[in-house]
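The data below hold one chain only, encoded as structure tokens and taken in the form predicted on its own.
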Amino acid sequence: MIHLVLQEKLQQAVLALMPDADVSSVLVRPCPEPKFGDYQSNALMGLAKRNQLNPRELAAQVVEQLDVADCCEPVNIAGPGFLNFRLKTDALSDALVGAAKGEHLFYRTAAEPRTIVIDYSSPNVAKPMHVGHIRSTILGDTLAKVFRLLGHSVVTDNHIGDWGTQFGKLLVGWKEHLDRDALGRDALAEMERLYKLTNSACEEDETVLIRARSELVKLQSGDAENLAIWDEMIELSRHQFDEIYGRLGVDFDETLGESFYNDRLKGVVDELVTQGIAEESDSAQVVFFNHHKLLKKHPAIVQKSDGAANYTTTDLATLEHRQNSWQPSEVIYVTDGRQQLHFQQLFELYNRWKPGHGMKLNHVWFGAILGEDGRPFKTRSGEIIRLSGLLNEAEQRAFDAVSEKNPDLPEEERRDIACVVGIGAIKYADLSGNRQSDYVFNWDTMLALVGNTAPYLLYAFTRIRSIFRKLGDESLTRPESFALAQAEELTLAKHLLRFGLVLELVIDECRPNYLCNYLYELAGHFASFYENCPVLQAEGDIRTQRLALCDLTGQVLNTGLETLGLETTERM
């Protein structure tokens, strides 16, 4: 929160000199080199360049206007115009005292909350969720949690695939080859079997393909029998999806599938044609992007030559519904990187269709999960890995590790710990890297008790909790101040103060790995503090202050892990 005070004062100082300046980019960030200070701003160099001023002279003038003596040592001007801020110990102490009193936890909620719609997960009906769904599900859920933590209103929408050509083949398979017993045991596996069976038959026998098309037309025309089967497919699918989401601790405000928008699709196409945005080409309705450098060679079809709509049409109707229903300031789509072109087209098209809509349209894309051979992560036989099986294996591996480390714990407790550690390890491995990079799935790495892993952070939290178990009935006293006389205390305190800044960076760039890295560094700073600064053996005010530092570290770790969607445990 101190960084926000510094940032606001810096912006005011700039405005005092340049009343018309856009200070939205005048930001204060952690200093990359602690020897130069605690926080830094390089914004004056860009501001000087835009206004044809000498950056160092501008920096000197701004510093004259800047009053931060209450929390900082004299501001240092470095290089061509960097401003370096070093916090006073008293300011650090005041921030820690406020946190210890429960006034804040080093972040503040938005003064002007925004409404954000986040679209993520989006499995297809009648198909098991597989490993490919995990990145979207975990990333979207974490972003929703961070936005909410900072006081924003979030609508999460699981846009499931419950309409389209695959249902013609599914209906043929259901009517001709359904095994009711198998459906009862594992509905999604049976429906996947039916689809594969009919799809192969369609490739070999055109009469099967004709039957599939006929069943699809009947479904789309409202045939009672086909609608009843389709409804059952959706219900069975959602039941199994919800099992997975329950294990992942993920839920949604809305689950509006593609079928929800079906009645709006013709109107969307008609409006695009009427506005001159879409035009006929080879009997299809197409949007050309002749004035868009990147999309010039990639026109978008909004109605196929047979009159059917497609993903683009449905996504336009979906975006319109979101605008009308929730008036969001931002809509975020969390999908893999292969859909970048689709969303570039969608956003450009919506901007032309609804100019002045006022929403930020944001495609948050991610890379692939690879096996240790560097290829897409699959079973040894080449099958896509089902998500339920992956979660089972994570819990079993964690259970084996917990049983080896703590064989005397009751089995039920070991199972509970294994669930927290196993699911947490998968989530954290996914979130801790740059989302746009591919990452290699490795059980040994993600379940390791050392390094930037969920088990390491969970273990750090349990160590803090064990300190307070040793206190027994002794109550925690709130310090009136923090001396921070040892270097490790000072380093830990300064890192705690950066929690809010990191949360803001996460939502600004939709990158949860910033929070993962922060928590990993926090655990490291705490370990160094605990090793070099006796806590329970200390006396008087020093003991009180160090216990409070332990407590605040535990609170930040717990809040950070919960925001990443990880449960914590008292023992490991």
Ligand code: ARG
Second form
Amino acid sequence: MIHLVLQEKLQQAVLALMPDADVSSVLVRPCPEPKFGDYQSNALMGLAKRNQLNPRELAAQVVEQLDVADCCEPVNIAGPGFLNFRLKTDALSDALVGAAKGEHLFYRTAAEPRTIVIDYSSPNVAKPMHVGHIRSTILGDTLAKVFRLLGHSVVTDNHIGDWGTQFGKLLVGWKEHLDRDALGRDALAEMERLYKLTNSACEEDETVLIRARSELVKLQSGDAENLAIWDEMIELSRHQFDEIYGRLGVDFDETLGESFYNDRLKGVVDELVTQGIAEESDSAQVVFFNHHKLLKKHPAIVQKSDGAANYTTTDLATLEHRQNSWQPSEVIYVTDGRQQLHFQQLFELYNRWKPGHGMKLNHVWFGAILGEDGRPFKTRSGEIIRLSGLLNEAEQRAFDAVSEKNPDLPEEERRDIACVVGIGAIKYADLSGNRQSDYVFNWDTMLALVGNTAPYLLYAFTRIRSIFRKLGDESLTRPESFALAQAEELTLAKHLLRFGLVLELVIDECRPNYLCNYLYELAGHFASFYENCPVLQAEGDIRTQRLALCDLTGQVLNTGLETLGLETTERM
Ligand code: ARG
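Now show me the form predicted in complex with ligand ARG, since the one above was the form predicted on its own.
Okay, now the whole complex, with that chain kicking things off.
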């Protein structure tokens, strides 16, 4: 964790000169151009500006205070005041020796662990999970894993949509048109059919709409029959969600759906009204954000004119519950970008309702999944693509590819590999892009063996594993130092050392694609190392050191892939 050592020393040097400075923004980052150095800090320029100092002079003074000679070449001041650090080979060697002894894997767990609540997946009951839910599920699960790897404590909560107006229509459909056999075969498809049926009936016939409303009122006032049906719908939905989660290898600490907060909603609205935050407008209770630049035009309704609470009210109650139960330092919501306004309103409202709550409220949003035609990803006939079918297809395609490449492997093994590769490919395609961009779903790209894909990384891992299979029973010797005389060894070693920094960047910005890029580059550096530096044919210390580099690369790759929720395989 050399970057942390550098960063701490840099902060100390700044404090020695300016005891009152806020050094939290004095950070050390990878140097974008290897020819200038390994790490870089641009923080002094901002600091100089804030204090009306000449940046290069400040940089020179800081460098004078800075004692990093044990791990770096003399620090170089570049351009308007960048500091560039180049690691000494001895320092690299020490870090590698420590890792080879198992003392660390190039990251350090947080000195002050935080508690983070992550709200993700959160599908709606009685509707099949579709491809849109996969992004939230996969992103959220990976974020939870990275936070945990860095020693933070995470509560994952699946805020399923198990309450709301759709149940009025569903109840009418259920009571009047339920096909029990169809329900047994595919519960969510049947519930979806019932919903659509009633929904279009409502459009044509007012009386159906009236029936739906009255069924909803009955449900909300605790009618036993309707509650029993509602329970059954939830049970059936959860069952299918769990099947998908099982295949994706995702689970949750909590699944507190919207209905969990029903009893609290009235109280929330009352408090908002008494505190003067909400006011009546057209018989609804509304919150206006008159002094907010963006939200000024978007008041939030917390109680509709018919007296019913809504999504916002439920989210307020949910956040209150999270604050009281876990006192998190941060709450992260992973949903698509269309909910940005909702979360801006929610956070602003919560700040008013509970001033000084001290939690960082973070909407981590993502773009859409598009089809080849650039439109939202749908089936040919325009239906929403269901997740279960998509996962089946991924496994089938991976199976065909593996069978073509390795026809001699037993079928069972090919099936297992296909599962790892197929599911991994879908996950990785989702994680490896900038989450805020839309991405085009393409089987050939995500299953390609070259490029920034799951198969490429999984294959790189199998190559490392095969080196160790060739070693047979020979046990690994731990090197006492690393010479790193060849350029490719040096590059690989430096890249390994950055693992921790990348993990920190991932949680700072909730962007797993940083980790994907890092692993992709790692695999590339490893490939050129392996091409240019004989390992098994080398002798003596060099052989020991190179084997250790292979082993450490394998460990980082494995940990990285695991953190992205990918399983690995010995062969492909
Ligand atoms: N059920 C919602 C949907 O499918 C997502 C819920 C996100 N979480 C939250 N606390 N609002 O759109």
